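For reference, the chain that follows is the form predicted on its own, supplied as structure tokens.
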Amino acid sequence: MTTLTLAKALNEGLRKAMEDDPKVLIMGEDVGKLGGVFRVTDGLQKDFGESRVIDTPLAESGIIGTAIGLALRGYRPVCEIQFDGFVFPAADQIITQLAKMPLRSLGKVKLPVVVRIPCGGGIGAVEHHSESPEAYFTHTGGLRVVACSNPVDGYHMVQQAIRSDDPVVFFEPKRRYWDKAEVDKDAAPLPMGRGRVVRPGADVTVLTYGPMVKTCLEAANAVEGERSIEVVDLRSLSPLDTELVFDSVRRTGRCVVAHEAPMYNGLGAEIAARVTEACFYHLESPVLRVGGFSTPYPPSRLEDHYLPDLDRVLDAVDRTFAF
């Protein structure tokens, strides 16, 4: 067992993947000499060289376009988008080329590209540095979309994403980069595409992912003895582990979906619809959602009001019992 922060766990996961496969490349703005703005790629260029850890120009569309070309030539590029708000210039390449080319070729063309995106708020950053763009990518067929929430998953999931022959959008919660946990590097990880019950409970299921997992666990702990809250870390946003989700909701009879992204047309709406359709006769109350507001991400001094916190999660839990 080794105690690692999420940032360091990702770093060691990337290192392991590069050691295992010489075709794995890392590319992005400041990923080399600087080691990335969050130091996730720290030391990798020094150990693997400038031909495998590549500092790119400030051009996100060009980063993804170049990665697609490299993948066509047999490489496995891992692209770092510095901040979530900077992924939008690259969305054209991700949505119109990366996601579609494997399906257009009926699987004859493989594009094993990983797009790492630090996501969410809570670090007091300026405009365009705190977004939650996951719904844009889960809406796009042909992409796998995953979100880690802790160092254990960070270490294992990034390696699974790199080994995947499918293009993967990999979300990393930036306000959890410095959270620590013991990581067993030899343990067998959950398969890609699977979610996990991180706190068993009997009264209500809270479905969440990424930065909100820790918040929901804090909410569950705060009412221990009064409410038995089951917290599910979805981990895979597309495809969803619906078997795990439906089993949990059918046992508890109540469901809350929590994420940082704006609630309107967010991923929670899709999940709530699926749960209602599949678990209708087991539900004791409507599926409720907790999310950000339908506004541009606010200035840093207001982000505590924008981000769903423990009280907003518990308020939704209470409303499922009041129905």
Second form
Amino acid sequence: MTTLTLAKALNEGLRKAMEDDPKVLIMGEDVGKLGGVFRVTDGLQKDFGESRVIDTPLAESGIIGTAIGLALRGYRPVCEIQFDGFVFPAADQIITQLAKMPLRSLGKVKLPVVVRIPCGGGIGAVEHHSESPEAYFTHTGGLRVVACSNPVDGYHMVQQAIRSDDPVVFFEPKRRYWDKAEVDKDAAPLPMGRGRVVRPGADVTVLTYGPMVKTCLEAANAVEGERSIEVVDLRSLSPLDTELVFDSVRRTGRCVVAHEAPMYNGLGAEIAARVTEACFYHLESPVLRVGGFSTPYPPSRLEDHYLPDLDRVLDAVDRTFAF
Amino acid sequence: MTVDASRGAEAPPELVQLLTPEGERVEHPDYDIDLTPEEVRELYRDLVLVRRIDMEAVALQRQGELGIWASLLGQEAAQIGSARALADSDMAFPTYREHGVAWCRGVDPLYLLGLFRGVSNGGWDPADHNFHLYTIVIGAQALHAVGYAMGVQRDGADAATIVYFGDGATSQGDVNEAFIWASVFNAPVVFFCQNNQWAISEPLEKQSRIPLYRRASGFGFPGIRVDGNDVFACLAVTRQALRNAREGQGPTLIEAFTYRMGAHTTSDDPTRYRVAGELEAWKLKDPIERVKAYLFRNQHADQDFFDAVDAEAGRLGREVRKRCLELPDPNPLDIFEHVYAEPNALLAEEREQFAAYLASFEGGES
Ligand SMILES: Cc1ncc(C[n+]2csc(CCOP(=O)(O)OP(=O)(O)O)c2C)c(N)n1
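Other form of same protein, the form predicted together with the partner chain, not the form predicted on its own:
What follows is the entire complex, opening with the chain shown before.
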């Protein structure tokens, strides 16, 4: 067991993947000498050389497009997008090419490309540095979309994503990069496509992922003894671990979905619809959502208001009991 | 032909220079400039004042008053020279580091500080100053500038457009597409690239194997490299390019060869990647010192003048600091303002719910 921050756990996961498979490449802006703006690739270029850890030109479409070409040639590129808001110049390559080429070849082409995206707010950044773009990608068939929330998952999930033959969009909650946890590198990891109950409870299920997992756990702890909140870390956003979700909601009879992204047309809407359909006779109240507003991300002095906090989660939980 | 992408202090051969680092006026066959002593003193004053605003902002960031700051240190001449070449009716499209251009366009520095403090996302009206909003997504504004220039062209207006971006930005698809559009539509636009040698940790060699100004020829318009630390040369070359644009001769790419003396932003750690000695070499080419030397050398200014400018800079710095500290935090409900021009039911509902939620704390505190 070692204690690692999420950033360091991802770093060690990447290192392990590179050691295990010489076809794994890292590419992105500033990933080399600087080790990435969040230092997730720190030291990798020093140890694996410039041909495996590639400082690319400043061009996101270029990063993903060339990664596709490298993958066609048998490599397994791991692309770093510096900040969430800068994935959009690459959206065309991800959505129209990366996601669809395997299908177009009737499965003959495999594109094992990982697109790592530091996501979400809470670090006091300027605009375009605090986006939650997951819904754009979960809306696209052909992509796997996952979100890690803690160092243990960070270490294992990044390796699983690299081993996957599907293209994976990999979200890393940037405000949790410096959170620490004990990581058992030898313990068998949960498969990447599965969610996890991170705190069992009896009265209400809170479904969440990424940066909000910690917030929801804090909310559950805050009302310990009064309300028994079950917190589920979805981990895989597409495909969704529906079995785990439905099982939890059927046990508790109440459900809240919490994420940072705007609620309108967000992942929460999809999950709420599915839970309602599958668990209708078990529900004591409607599925409620907690999320950001349907506005652009506000200037950082307002992000504490925009980001759902413990109180907003508890407010929604209370409302599920008011029906 | 030599391939020269060097970052060193040696001036590359193809560089327009009118004022040496020692403050000596030199001639260039294609470019000249005739400035009165008063005009030179004004340029000097601009350079000193914007450096002072920048220094104050860096200090404010260090004290936790700004979330982050992108310093212009070292790039003052490129910005002041090019911006002072603009006519009032010309439109400028900046990135996030054009504090000197903003200064010349009369934008209150408080807007810039507010953006980096996190109280707004800009907030000025671009039409008030013919200075567009800062653009953080690298290269996106190059296309906006070309479109704007196409509008100017259609309207038959006597104006040009200038767009600022960095060396790293030249790799973006948007910038290359902007080159194509500008070229085929013969748009009245000047592409002003401040090659400060670095895109965060990546040196120019990671973006280009040829000098950036030569890119233009492949797109079918002229490119020119200017000493970006020479305010005279930047002014002369930009003036000429803007005149050509206004006269219907289409776009020009100007590469201002300069150096980012500070970190990329206050969050960056240049010691991880910057070669030792590079900064020292560039300090000898400081854009302010050479104008000062020129003024002294030609007795166009005395110590009293320099002292007066310093004193003015001090006052400006103190004022900027004071006003920055006084910037109020926005109201939480501002999140819902200006998102749409037309009323929007979804937003109205979210706003109402959030207002009620906030009110529940104010009343309900026990
Ligand atoms: C599309 C996009 N990708 C990445 C970034 C992150 N980023 C901000 S500044 C920067 C480097 C820019 O370098 P350059 O264009 O040379 O301008 P400079 O900051 O040196 O003036 C990067 C990669 C961004 N803002 N936008």
